[in-house]
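Just the one chain here, the form predicted alone, laid out as C-alpha cells.
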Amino acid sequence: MPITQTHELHQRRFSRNLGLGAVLLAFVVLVFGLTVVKVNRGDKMEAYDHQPRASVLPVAPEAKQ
C-alpha cells in the first residue's frame, strides 16, 4: 500500500532543496560564464609551469637605453 499523502515536513524540505539547487545552478552558470569570457578575451593566461616567463624577467640594463 503506497503512501499517498506527503507530510508537511517533506514539502518544506523539498522547497529548501529546490532553493539550494537553484543557488548551486546559478553559481555554476556564473563560473562557466566567467571562464568563457576569460578564454575569449585571452587575458594574460600565463600559468605557473616551472619555466621562466618573459613578462616576469627583469629588463636588461642595455635594453633600457
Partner chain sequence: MSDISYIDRSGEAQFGDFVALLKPRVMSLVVFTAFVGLVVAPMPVHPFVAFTAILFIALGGGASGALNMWYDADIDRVMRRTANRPIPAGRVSEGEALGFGLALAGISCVMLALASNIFAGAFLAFTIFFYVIVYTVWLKRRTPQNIVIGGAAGAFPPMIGWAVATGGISLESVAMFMIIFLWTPPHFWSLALFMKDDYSNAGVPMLTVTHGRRTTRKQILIYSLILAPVAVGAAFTSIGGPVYLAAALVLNALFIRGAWRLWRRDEEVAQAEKYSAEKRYFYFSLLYLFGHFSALLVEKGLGFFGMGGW
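By rigid core we mean the largest C-alpha set that fits within 1.5 Å across both forms. Worth saying up front: this structure is predicted, and the values here are computed from it rather than measured. Residue numbers count along the first chain shown, from 1. First, how it differs from the form predicted together with its partner chain.
- Residue 11 is among the residues whose C-alpha shifts by 2 Å or more between the two forms once the rigid core is aligned.
Next up, the form predicted together with its partner chain. The previous block was the form predicted alone.
A lone chain is what you will see next.
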C-alpha cells in the first residue's frame, strides 16, 4: 500500500533518512569500487562449490604471465 498522506513523522526524520540514504549509496559505490579493483587485479572470481573444477585451482606463478 503506497503512502498517500505525509505524516509529521516524515518531516521529523527527514535529515535522518537523508543521511541513511547517503550512507547506503556510499556503500554501493564502495562495493562496486572493490569489485573493479579485484577484477582488474585478476583475483580468483570463483570459490569451491562442491565440485572440483580446474578453474578454481591455484595458478602456478610461471603460468600467470
